[in-house]
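Just one chain follows, in the form predicted on its own, and it is written as structure tokens.
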Amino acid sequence: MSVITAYARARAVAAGVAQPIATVRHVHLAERPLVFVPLTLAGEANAPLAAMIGTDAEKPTLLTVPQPRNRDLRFAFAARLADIVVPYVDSFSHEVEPLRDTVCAVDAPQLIVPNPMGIEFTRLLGRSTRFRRTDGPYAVAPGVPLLGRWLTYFAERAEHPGSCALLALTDALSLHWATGQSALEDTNLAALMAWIDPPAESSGAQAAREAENPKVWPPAGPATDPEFDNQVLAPLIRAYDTSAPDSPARQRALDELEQALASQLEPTWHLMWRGIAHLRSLPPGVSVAGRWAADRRAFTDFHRYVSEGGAPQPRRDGAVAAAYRLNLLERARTTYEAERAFDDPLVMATHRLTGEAFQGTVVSVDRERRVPNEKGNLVTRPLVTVHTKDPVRLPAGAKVAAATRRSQTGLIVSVETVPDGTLVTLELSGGMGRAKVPPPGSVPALDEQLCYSGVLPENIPSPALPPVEETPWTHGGPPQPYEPSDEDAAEVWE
């Protein structure tokens, strides 16, 4: 937790509400979401008891699982999904078009959970429907394989720092406020919101307390309350095994089991769009867009290899794989956190206490000083000193930016402490165009207010490995293809 945090938490206590940590949005939010909310049933492994979806916060589809251990009845429910997810997933995909070198998808589909044990879900449902066969002893609908592989792929793009394709409602809402409660109450989505939009006349800190009630507002999933498990769900089930096919007391207790599992579902339902239209109210930050653009991106090469006759995920990685994301998911890591911090000062101000980033006022500036390069070519590199009060703890040689001046770097020469603060001298360049001397604007005035920060997107190297096929026995060996088998097909669902 930052310092900036940490304070806006006390803030919180103090003033009975939730208090922003953030000025911009984060995050993308797509004009039509697939909102997601599922539910398990308590001691099975991932089985699916209900969940409720959609694009409309007034149209949401109810599914249900009468008998979550039975597996045809899980396998129907997956199949019901697909129905659902994958239509919304190809309407993506119609239109295109140029993105730099490739073509990409003018939009992209957009899941979003209640919070990170949907994630969880989503990933585990996707790994136990993937790999399933259409045809043979253990065949299943057409569309549950497609939708294991969607599943995965959105649960995998959750791993990539910055991405949107599946945000877990908490975390995107805990990002911009916070609240006076611990970090893992944040996750209960009524409680989070209790803080954020409170009742009239109510503190955050009542309406939390109120929220943990689960007769008024059930858990977000995908775990139930285990009182509703015992009182009302067990008997049920109970019910519906014990009553014949097609017989009105099987209808009757199927209808009793929907309304049960709706009544637990439709209160995080609400919640869920309230919290998205909270998010909406803010402005998206500068770099939104480009991370968004990343996601068309993966969202359109994976369509086109699904497309084009693709094997499922692997279970794991190989070991090149591996590595290869690994370093990708550091660098993403690196930018991300540079992205946010130049997109708003309030992220910025924690770099700032901690002497990574300085804010200050030009008090000196030589804009025509002009040093051979490495060729013995005489380039413009001006020399701009900031006066600051903040602390710095960079040292000379260290590459800083300014927030409102993306494009020019700076390296810093020297840090000198006087009696009221610190004076940094830079050697700026890039946005100066070609010209001798500067053009007016492209290097900074006199008095001018600037903030340079040491947190910047820049690529962590990646190390050199060998191809797929070159993988060193100590790692494994080359990876064997994936082939399809009947014990995949057969796979007890976990």
Partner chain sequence: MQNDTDARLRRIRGSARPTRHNARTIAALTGNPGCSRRTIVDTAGVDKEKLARHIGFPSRFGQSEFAITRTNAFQTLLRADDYAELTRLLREVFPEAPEQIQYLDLEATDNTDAQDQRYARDQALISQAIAGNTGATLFDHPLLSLNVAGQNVYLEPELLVFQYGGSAYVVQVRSFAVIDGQANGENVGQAALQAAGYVLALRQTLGNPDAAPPEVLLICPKDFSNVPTITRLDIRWQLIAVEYQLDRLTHIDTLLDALPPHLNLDLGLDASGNPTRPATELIDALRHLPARYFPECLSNCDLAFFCRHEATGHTAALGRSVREELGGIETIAEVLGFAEGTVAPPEEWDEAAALLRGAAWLYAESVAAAAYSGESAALGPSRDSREPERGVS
Given for the second form:
Amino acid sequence: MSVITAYARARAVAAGVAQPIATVRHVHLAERPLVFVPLTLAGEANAPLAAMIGTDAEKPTLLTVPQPRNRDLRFAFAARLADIVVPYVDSFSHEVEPLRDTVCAVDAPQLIVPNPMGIEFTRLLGRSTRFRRTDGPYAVAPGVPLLGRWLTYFAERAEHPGSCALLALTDALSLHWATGQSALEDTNLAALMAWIDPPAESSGAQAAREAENPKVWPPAGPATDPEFDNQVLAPLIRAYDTSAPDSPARQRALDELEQALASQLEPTWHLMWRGIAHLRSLPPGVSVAGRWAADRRAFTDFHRYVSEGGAPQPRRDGAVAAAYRLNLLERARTTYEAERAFDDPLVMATHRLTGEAFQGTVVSVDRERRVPNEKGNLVTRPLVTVHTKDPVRLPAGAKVAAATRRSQTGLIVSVETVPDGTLVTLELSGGMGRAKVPPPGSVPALDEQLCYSGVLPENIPSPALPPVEETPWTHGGPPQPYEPSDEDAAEVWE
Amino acid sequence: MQNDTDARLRRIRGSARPTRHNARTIAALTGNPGCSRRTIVDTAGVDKEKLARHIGFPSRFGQSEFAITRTNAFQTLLRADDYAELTRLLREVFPEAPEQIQYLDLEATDNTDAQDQRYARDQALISQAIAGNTGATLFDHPLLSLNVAGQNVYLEPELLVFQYGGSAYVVQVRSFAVIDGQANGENVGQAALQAAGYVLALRQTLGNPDAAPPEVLLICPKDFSNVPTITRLDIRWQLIAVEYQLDRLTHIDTLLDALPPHLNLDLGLDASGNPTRPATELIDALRHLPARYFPECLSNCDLAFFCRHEATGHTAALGRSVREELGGIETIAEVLGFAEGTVAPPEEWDEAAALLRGAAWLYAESVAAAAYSGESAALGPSRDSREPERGVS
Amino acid sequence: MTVDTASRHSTMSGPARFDPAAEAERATQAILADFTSAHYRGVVVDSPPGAGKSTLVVRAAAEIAATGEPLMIVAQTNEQVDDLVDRLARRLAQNMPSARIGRLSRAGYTAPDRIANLPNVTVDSDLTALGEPTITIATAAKWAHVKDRTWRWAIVDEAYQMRSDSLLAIASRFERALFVGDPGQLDPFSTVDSDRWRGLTWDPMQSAVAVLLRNNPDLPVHRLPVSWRLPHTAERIIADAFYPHTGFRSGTGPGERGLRLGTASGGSTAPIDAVLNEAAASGWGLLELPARYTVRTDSEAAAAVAAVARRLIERRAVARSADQEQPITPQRIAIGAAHRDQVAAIRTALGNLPVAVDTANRLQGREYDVTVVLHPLSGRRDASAFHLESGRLCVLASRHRQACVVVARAGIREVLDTHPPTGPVHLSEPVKFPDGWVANQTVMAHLEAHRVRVR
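Please could you give me the other form, the form predicted in complex with its partner chain, since above is the form predicted on its own?
All chains and molecules follow, beginning with the one already shown.
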């Protein structure tokens, strides 16, 4: 939350429609994302009830579980889901491009769920299926443990700032538009879309209130509307339970269940594609492709791991794995935040308002300046002075870079208040080649408009951690290496 | 003094039977402690759910029968075979406890009018067990009492108390899952807060603050199964928080003194329990009770939809952090007026107004810059009817 | 408030006459005995503000050095390392002229003058270039890149500021270690907000000490019992608010410290003079500005903070400690605030006065005669976890030797009373005491007795 986004929310209340808080799209949208809208049975830890899934808005697949408490039916659901997810994921593994001494897939799978609870559902479904075995006394269909590995992969990628392998649509939309309601209310997809794209003749506020009515807009899941549960679902499940297998009564119960569940899922399904289309209308930010490349690399690596028969991800991270992951996440966060501001003037505006970035005009340039470095050698360090009206709070000695010249670093030499603003003098390094005199264009020119930001990717070194088998006594000593066990494979899922 | 307060609260409630405080409402005291409306309505024992429905803002705290079935099945499983599962779990925490744990089901068998006697019996039984310090006893559904705003309240006995080693432990059974050692933090937080209410009640019931340790034994289903697992939970923070808010409640008379003398929320229930009083009268009365609405209320309070409606046009409706970023300014109209320079800020808002003008200028500049560079598609639909929406207030 | 007060000072009971030097010496000897006994792989020392942590580290280092066995020392920042090098070098020069200190640095590091020319110190970025010093000292970040060697002994300084993952990177380098730090200060933090590791004993977001003790619950934990920095007037309040279960004592008795102010002149500064008089008399002052919701950089509050510091100089304040008196120069005053933009606003308001102004994070470990604090909750409508964090308030309220003046908008008690004090709870995660909300209540209750209102 920043003053700019808070102000945009206030504007949205007055305008009756959501206001942009981004001028470019900060998420990657795959050409054919796999949209996944799951429903779960109330009261259970992770009992799938139904799902609508597919890469084509017009051709969703509906999966249902007529009795979610039945273990066999749950695994049948998982097997059918696997038949959709695993081939979708595999389809990206064939086309590759060279990357250093190996290859990288040219595109990667992308899963889109309605909201953060959908990500949590994905994580738990991955957890409950990845340890299963395809042989032995509790054998499951071949796709089920693979499904578990992939859903776990997606859920873990979703923790990486800037990753788009698994998106919650409400999060993605909220990154680009501020509504006239609270962030808490924005987690309702229908209400959020009502603000972003209100129906004609209606204000966002009015449409959002209507969208909160579960009778008009069934919840986007995974939780269902309790009234639907009690009045529709429960009698149908009872009808299913009490009918004889293969009887006409059972078929009728099944048909009615499918209809009822489809009626709960379809509105959200269409909303998903509308939301995605809305996001697509924004041009992608400059750094989006680079972040997606990280998702592609992660996909390529994990696909290779799975094809080579890799074991399921452990239940929890060990000490060393946890420290590595934390480091990765911190690096992803700092890069993502800096890039987002560089890509988008509206995000940069937040930093300009707090004085961590400033925009202005170059009023003097000393392009040929050379100074001795630490070793006494002369190096080229041009000086530029920028005049700005922004409130500069960066002190001398701070490092900055310009959105339009990201590879060049500026070190603030002085900050001087003048009657009509502030003069900031910077010493530049990098991004100007090796010549003694930097070639024209490699250094800002007089009168050039520039935005310099002090919000840069922090240089977080990768940690020098011990190998897992040498985990020190301070952190519990070496953990027992994980061996997939019969018990895991047989874990109760009821 | 106390009698005055009681009489006043009775008058606010009117003719209906009071809705009793329970562990949930006591936990809720800490949810939004600044809300006088909720404090007064709860303490007076007004049926908030009925009130909200009658004035046209029904709450949506429906429970799915699937959830209820699962909870009941789990509770039954724990008590099956003479509390075999509970015994196993408690001995996991207290390995030295005897293999045979005594259990006493104190659940009321007939109507609840004999609560005083039930309470006296349960109090005596638990006190004796603790004083005797012998063996281990599990009390199922004991009735406890807690002083709330000067009134002694019997807590709905949805709990177990385990006496071992001269201490009485609150045992809470919840049906959310503990998966790989982790559970949903909000759910655990709620359980801890409710347990704090029970621990305080237990201490008061036993007349001994040392009898009930500041922890709860939390029992939940493990992973994706129905197999129960037990976790010890330190609830010292929650005890401090609940006790502090209970203490503040003893000053409820200062809140009451500020109200018009004849204010009441009597629903005028007819013989079949339906409200007959005109909703507009009740809304007028509610307006005299100052609310402190935040979006979080939507998941905690029956009256929240009414309060949200009332808060339309106020920055609080957008959330605490949004209001804080807007310098604490009360209404959207002021925010936009200051930001766009159409309203001259009073001196106390000078700085906030300056910040907002800066934000408005940067916002417009950045949006325009993007539009200029041919990316106007970025900005989505624009509709500029700048009339802030006004609520009923 | 219902914090258990009965047990607080139980560790301090005993002889009627409290002899701080003797108590501190007894504690130090017990620590050194446990550490050098080699019975334990780790010994933890909790140190309240100004309790002689560095003195302990230097003394322990000298004892190990005297045995001739190699010792590594880990600190968290270059400044902390250099401070220790400076003190150690002096100590060893006296007692063990032959002992040498190796200061392992990053490449391109220039040692400050105070250690650059010390005869018994070698500075290098390469471990082998240091030779075989008696004591090798570096930051945790630098130690993380040392491989294939172990030291028999280690001392980890500021261990509560160190994150668990930093300790993981270096723990294989030593056989046993003394962990020293202040549990009341700000916890290490991460920009990543994840519940993924909650409940794990090796949660990488926890402090090094938390993880060490959760995995090795039987390690001895000692306490330094005496704060030599904090005056007698700060003992109860800081102990009650931030060290509720352990407490500590001030090394100085009633009246041993004092603040003397010259005569006030000029009429417009009446409340400022009054709050300074109150602080001189009681060690504490609360300058309360009229209630108002403000933006973070409340210029009126910033101006008031600056005015207090300026007035202190104008009135030629003199700090007295026992029989010694010293004028309070601007260098002996610090101003603390929660946010960087507040620091910037106060600096602007101060003009050229060379008083240190910084955030709590950066004031950790420092000491001044008088501090002026902009209360983190001043002008806010609502509290947040950041603003309530007990470590933040503890750092701000425990940097002074003489007195502390807090500047705040009226209304903080209401913000605290109406704040929902509880949030999510995670299984198997130890509850950290004190809770920030409780600590803030305790401190405000105390400050209200020293309040001067500005109208």
